[in-house]
Each structure stands twice: as C-alpha cells, then as structure tokens.
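Next up is one chain by itself, shown in structure tokens, the form predicted on its own.
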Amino acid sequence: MSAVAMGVISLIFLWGFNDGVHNTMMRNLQEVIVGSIQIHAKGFFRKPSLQDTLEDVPSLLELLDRMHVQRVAPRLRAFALAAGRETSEGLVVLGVDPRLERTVTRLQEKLDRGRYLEEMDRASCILGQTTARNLGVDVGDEIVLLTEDRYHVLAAEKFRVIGIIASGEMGIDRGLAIIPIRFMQAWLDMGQQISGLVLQLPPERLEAVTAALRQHLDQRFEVLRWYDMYPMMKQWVELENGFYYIFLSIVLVIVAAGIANTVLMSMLDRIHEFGVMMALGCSRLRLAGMIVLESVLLGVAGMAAGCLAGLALVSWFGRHGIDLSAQMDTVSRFYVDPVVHTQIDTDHLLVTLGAVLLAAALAAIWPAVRVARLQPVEAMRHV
C-alpha cells in the first residue's frame, strides 16, 4: 500500500506541476495580448490589410450579447515605419479601445514605466521596451509613424510615448506600438471600421462559443481560437504531456511489479490453505478471482491514500506556489510565471487513478494463474 500510495502521490504532484505550468502559459497568452477568440474578415489573420475590415459589427455585438459573451473589444491593425531620434524600425500599429481592452487583456499590467492609454488620449502611444531602446526614445519623447491609409495614401503622424511595456515576450516588447483606436480611425480615414473583435472567455466555454459563432456567421468571417492563431503553444503542451505519459507508464510498471510481488508472496505462503479449499470443493476460478480481488483492494487502498495526500500537496502548492524565479530568468518570454501554482486537470487525475487500478488488476494475473494450476494433493503437502 505504501508503494502504491507513494507512486500515486508522485504522479499527482507531477501532473499538478505540469498542468500548473501549462495552464498558466495558455492563460497568459490569451490575457496578455491574444484573447481567447478573434473574429476577422475572411483571410485577414494570414494577410492583414486595412481594406479587409469587419462588416456588420453591430449585428456581431448583438449576437455575442445573446451568447452572454461580455468581454469583447475592437481592434484596428496596420503596419508602419517608426522613426525615433536617429533610427527607424518597422512595427505593427495596434489600435485599441482603452476601456474595453482592459476587459480582455492585461497589457496595462505589463507597463514598466509611464501609464496606460486613457479615453481622452489622442496622438499617444505605448511601445515595447526593445522597440523604445532601438528607437532611442523614452516616456515623454516623440516618434513619427509612417504608413498607408485605407486608400493607399501615405499618412504620417507624430506620437508622444506615454508608456513602455516590459513583458519579456519578444512579440510584444519588439515590433509593436499601441495607440487609441478612435485616433487611428481618423488618422487612416477608416471611419468607424475595425479590423476585428477580441473575445475573452473561460476555458470551458471556448469550444462551445467557437462552434456557435462559426455556425451563425457566413463565409465573410473567420473565427479563430487562440491556438488556431498560435498553434505552437498548444503543440508544445501536447508534446510535454506526451513525455509525462511516458513517465506515467514507467511508474505504473514499478507499481505493478510491487503489487505483483506482494500478491505472489502472499499466494506462496498460503498454498497449503488453497489445497485444502480445493479439496473441499472450491473451484479454481473462484480462487483465482480471490487473488485478483485482493490485488485490486490493495491497489484501491494505496490509491485512495495516495490520492488524498497528492491532492493535499497540489492544493497547498496551488495556494503558496513554487518560486522558481532564480532558475527561470527568461521564462517570461514563454508566458510562464516564475512562481508556479500547481493545479491538476480532472482528466489527468482520472487517467492516473484508472491506470493505477488497471495496473493492480494486471499485477494479479500471474499469481492467479499459479493458484488455478495447483493440484489439491500436492498443495496440501506443501509446507
């Protein structure tokens, strides 16, 4: 029982650490910049263009309201050349609504200095720290953004830097300028047009809302989940889960070997008793079933103790966290927090417990076969 319990504790804690890291990565990716779902004009994500704007936005917002999706924000996206004091750099200009953007992302929490955008801001911008350093500017300085408007006419504007973001993620810290969407619409002659909508959802609603939107919207729109836009993150999570399943298999072999050894020794110690039972009319199948039941009960008892202890361990570290900041200097670029809070997904917990129970049953097969092959007379003479 102790061996089974220790194996279960180890597996649950490792799954808790693994799921804690992965869930944080996926949550941070969505909450920092991407959102859970983005709705664009068809083909916009692969080839952004100011001409491919989102149509019938009021009807879209009404549909989302009926689906009880409350955290929605508009965005306008363009490419521009930014000029600083002595250098220039190409970047993405992202127009956001300062109030609504706060409901779908946590960009304001990544500010290293300065302040976030406000409703009344006009020609103001926020830069990533790498972009600011490359351009040689800081909070209070000015940059010039040169791009094309909706009609392919060159448009230049001077912006004052009001904030610097230091997220640790290269896609944000370099190559991105965030400006008020209303000013961007006027600057690029866009009217009220936007490039897309960003939605923030709980993980359990992601698939259902995506399916409903794709069912209701026609071919003019594309509805992309976060992992449709950035599949590398999900593939990395699936790859790491694959390694954990390999480790799970190794631990299960060790657990099964321990149970099999215990049951086999117990069976060998009772050969005389088994011979007497067979002589009194007990069937071989019933004896074999008794051995299997003993093994399963042993596994269940160890699994129950290990599950309680493992979940308590995951819960404790889930509240207090595991501080790995000293060993994870650059981990923020992968959207991982330096303090890992353990949490275990229900499916991983059920797979682990089911696998341990299966291993306990399989471990009894050989001892059960040995019992079924006993001859009553020889067994009763065994000492």
Contents of the next structure:
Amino acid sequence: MSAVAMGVISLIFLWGFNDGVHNTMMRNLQEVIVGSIQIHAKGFFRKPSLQDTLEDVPSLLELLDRMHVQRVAPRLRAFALAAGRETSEGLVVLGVDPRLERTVTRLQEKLDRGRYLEEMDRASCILGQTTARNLGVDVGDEIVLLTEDRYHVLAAEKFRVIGIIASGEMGIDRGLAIIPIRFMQAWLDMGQQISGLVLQLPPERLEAVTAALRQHLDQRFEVLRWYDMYPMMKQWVELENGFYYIFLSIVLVIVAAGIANTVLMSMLDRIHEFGVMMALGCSRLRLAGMIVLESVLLGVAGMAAGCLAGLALVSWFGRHGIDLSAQMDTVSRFYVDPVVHTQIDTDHLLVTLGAVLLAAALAAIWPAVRVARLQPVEAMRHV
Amino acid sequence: MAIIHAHRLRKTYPSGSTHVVALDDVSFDVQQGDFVVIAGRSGSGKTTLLNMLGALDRPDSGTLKVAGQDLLSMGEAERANFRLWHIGFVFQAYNLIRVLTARENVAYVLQLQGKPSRERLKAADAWLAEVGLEGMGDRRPDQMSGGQQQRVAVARALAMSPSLVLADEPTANLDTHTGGELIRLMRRINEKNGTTFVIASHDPAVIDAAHTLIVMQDGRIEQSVCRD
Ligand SMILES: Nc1ncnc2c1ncn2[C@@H]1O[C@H](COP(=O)(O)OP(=O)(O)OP(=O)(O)O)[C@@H](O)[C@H]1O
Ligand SMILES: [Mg+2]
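Switch from the form predicted on its own to the form predicted in complex with the partner chain and give that structure.
And the full complex, kicking off with our chain again.
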C-alpha cells in the first residue's frame, strides 16, 4: 500500500511540476504578445498586408461583449525599414492602443529601460533590445521609420525611442517596433481601420469562444487560437506529456508489481482458509473475485493516501513555488519562469488515478487465477 | 430413508511406483437422522471416505448418492453448490476464517447462500447461543479456546441447514473433557433437530456416542454396528 502511495505521490508531483511549467509557458506566450485568440481578415496571418483590414469592427466588438469577452485590444500592423544612428533594419511595426493593450498583454513587464506607451504619446516607439543595439540607439534617441501608407505612397516619420524591451524572446527583442495605434492610423491614412483584434481568455474558455466566433463570423474573417499561429509550443508540451505517459506506465508497472507481491503473499498465507471456504461451498469464481476486489481496495487505499499527500505537495509548491533560478538562465527565453508554481490538470490527475486502479486490478489476476485453481482438500492441508 | 447410499467406492492414490488403496470396495447406507461414527486406525481411509461424502473428492469407481443426488455425475461448480446447500463441515482444526469474528464466521455461509444481512446475523447469534457461545459473537478465533472454536464450526455447519453434517476428527485437538462436551453437544442437536451426523474419529468418547459405528481397516469396512 505504501508503494502505491509513494508511486501516486511521485506521479502527482511530477505531473504538478510538468503542468505547472507547461501552463506557465503557454500563458506567458499568450500574455506577452500573442494573446489567446486573434481575429483578422481571412488570410492575414499567413500573408499580412496593411490593406487587409478587419471589417465590421463595431459589430464584432458588440459580439465579443455579448460573449462576455472583456479583454480585447485592436492592433495595426505594417512592415517598415527603420533607420537608426548607424544602420537600418527591416521590422514589423505594431500599432497598439496603450490602454487596451495593457488589459490583454503584459508587454510592459518586459521593459528593460525607459517607459511603456501612454495614451498621450504620438511619435513614440518601443524597441526590442536587439534591434536597439543593431540600430545603435537607446532611450531618448530618434529613429526614422520608412514604409508605405494605405495607398502605397511612401511615408517616413521620426519616432522617439521611449522604452526598450528585453523579453528573452527573439521574435520580440528583434524586428519589432511598437507605436501608438492612433498615431499610426493617422500617419498611414488608415482612418479607423485596424489589422485585427487580440483577445485574452482563461484557458478553459478558449475552445468554446473560438468555436462560437467561428460559427458567428463569415468567410471574411479568420479566428486563430494562439497555437494555430504558433504551434511549436503546444507540440512541445504534447511531446513532453508523451514522455510523462511513458514514465507513468513505468511507475505503474512498479506499482502493479508491488501490489501483486502483497496480494500474493497474503494469498499464500491464507491457502488453508481458502480451502475451508471452498469446502463450505464458496465457488472458485467468487473466491477469485474476492482476491481482485482486495487488490483494488488496496490500490484505492494507497491511491487515496498518495493522492492526498500528492495534491497537498502540489498545492503547497503551487503557492510557494520552486525556485530554479540558480539552475536555469537560458531557458527563460522559452517563457519558463524561474520559479515554478506546480499545478495539475484534472485530466492528468484522472488518467493517473484510473491507471493505478487498473494496475491494481491487473496485478490481482495472477494471484486470483492461482486461488481459483486450488483443490479444497489439498488447500486445507496447508497450515 | 437413506440419505447416503454408497456402493463399491474405490479410491487409490499413486505412491512412488505403486499406489495406495485408500478405499477398497466400500458400500454402506446411512439413514436420515442417524449419528454415525467412522472409526479405525490412522491411515484406514476415514478422511478419504468423508471427503467423498462431502463432494470434496471423487472415487475412482463406484456409485455414491447423497441427499438424493448423484455426486459422481456433478461438475466442479455443481459440487460447490451442493456443498453449500447440503453439507455442513467440521474439520479437525483451523476451521475458522481468522479475520472474521465468531458471528461473521457463522454468517459467512449464510451470505454465500444469499441470505439477507439482517437474517444472517440473527441466525448466527441464535446458533452461537445454541452451541453455548452466547455473547461471544464478537470474538475472533484467536480470542477463543480450541473447544470454543470447534463449537463455532458446529454452529456454522448447522446454520447452513444442511442435509448432513460431516466432522473429521472434531475432538482430536481438544482435551478429553472439552472433546466430550463437544460430542455431547452434537449428539444433543442430532436428537433435538434430527440432523444427520457422520463423524470420523478414533476418540473413545466419540465412539461411545455413536448410534451407528462403522469400523474401517485398510480401506475396507471391517464392521458396522447399529445400537438400538
Ligand atoms: N492425497 C493423498 N495422496 C497420497 N496418499 C494419500 C492421500 N490422502 C490419503 N492418502 C493415503 O490414503 C490412506 C488413507 O488415508 P486417510 O487420510 O483417509 O486415513 P485416515 O483414516 O483419515 O487417517 P488419520 O486417522 O490419520 O486421519 C493412507 O494410507 C494415506 O496415506
Ligand atoms: Mg484423517
């Protein structure tokens, strides 16, 4: 039983660690810049273009409001050439609404120096630290962004660098300039037009909201979840979970062996009794069923103890975190926080517990078969 | 009416290159309500015969009917079922399930018979009282003396309402006095309820209590006496 409990504790704790890391990774990816869902004009994500703007924005916002999606921000996107003090570099210009963007992403937390965009800002921009270094600029310096406006007319504008982001993520630190969306719309003659909306949702609502949006919106729109856009991380998480399932099966084999051993020992200890029971008229099937039941109960008891202790551990480390900052610095770019807060997904917990029960039942088969094969007279000769 | 009809039962056990003849052409009848003691020296075949009667073992040849049923044509499951409804066993020792209390041990066979739980416990207490163990229902086997454990086994055998109670050396592990009490208990129940008993024993006290005495030697019935 203690073997079962230990097995369950370790499985639950490892799942807790794993799920904690994964969920943080996925949440960070969504919260830093990508969002949970993005809505664009059809085909925009694969082939972004300033001209492919989102239609019917007011009714779209109304729809989102009806669906109680509160964290929504507009974005406008263009490609530009940035000229700094020394060199020039191509980059993506992202127009954001300073106030609404704060409700959707936490880019401001990744600021290395300077400040984040504010409502009143006009020709101000935030750069990633790699781009800033390449351009040879820092907070307070000016850069020139050169691009085409809505009518393909060349447009150039001077921007003051007000903040530098150091996120650890290449796609953000390099090749990105963030400017106020209102200024960008005026500059590029876009009127009120935007490229898309970014939504932030709790994970449990993601699929339902996506499905509802796809159902409500017609062919002109595309509704993309974060992993539709950046599938790598989800695949990575699934791959790692795959490894955990292998690990789970190994632990289960050990657990099953532990249970089988216990059940077999207690069975050998009671052969005389089984003989008496058979003499009294207990059928072989009933006796075998009893052995399996005992084993499952053993599993349940160990499981309950292990589950309690395991969940307690997960919840304790979920609150206090496990500080791994000494062990890792390079991984931070993968959106892993140095302090891991353990948590366990319900489906992982249920799969683990179900598998332990199954292992307990399977472990009893051999002892049960042996009991069913006993001859009462011979069994009673055992003392 | 004969509750046991045995005809030319034969049983051999392999032993090295030859074989031991445990039962050699054994034929006899037992009447309903009889109190039969099978006596005989060690190795004379008493246990072997009792196991045949209780559908625990099969003869090599012969015919055997118990409670109107042909035991030799039954399959394993049928035999288990037959034991459940017709045979009450009392063995020499270690009759009881260690983890169960006296009451639960008696109730267990009723559970096998599918009796409802309330009825089981009530019947168990009644039978424990009948064998003189009133108030001992909560004791486990290791908290009872050998004589008390044997009484629980008798209570259990009777609780099944069997056609026949088979007891193999029930007094062998008891002192003379306790053994005598146990056999008097069985005899009293036999007279009161008309339950048929077949007891294998070489204990003089048991032999004294016999209504019918069957003496075995080398797998044969040497002598059969009925005291009327
Ligand atoms: N399973 C067995 N395998 C081999 N021989 C056996 C087996 N059971 C009994 N025998 C032999 O059959 C004969 C009769 O044995 P049985 O146990 O019936 O005698 P018994 O009268 O009950 O003796 P006891 O008074 O010692 O209990 C003996 O010679 C015994 O050695
Ligand atoms: Mg014997």
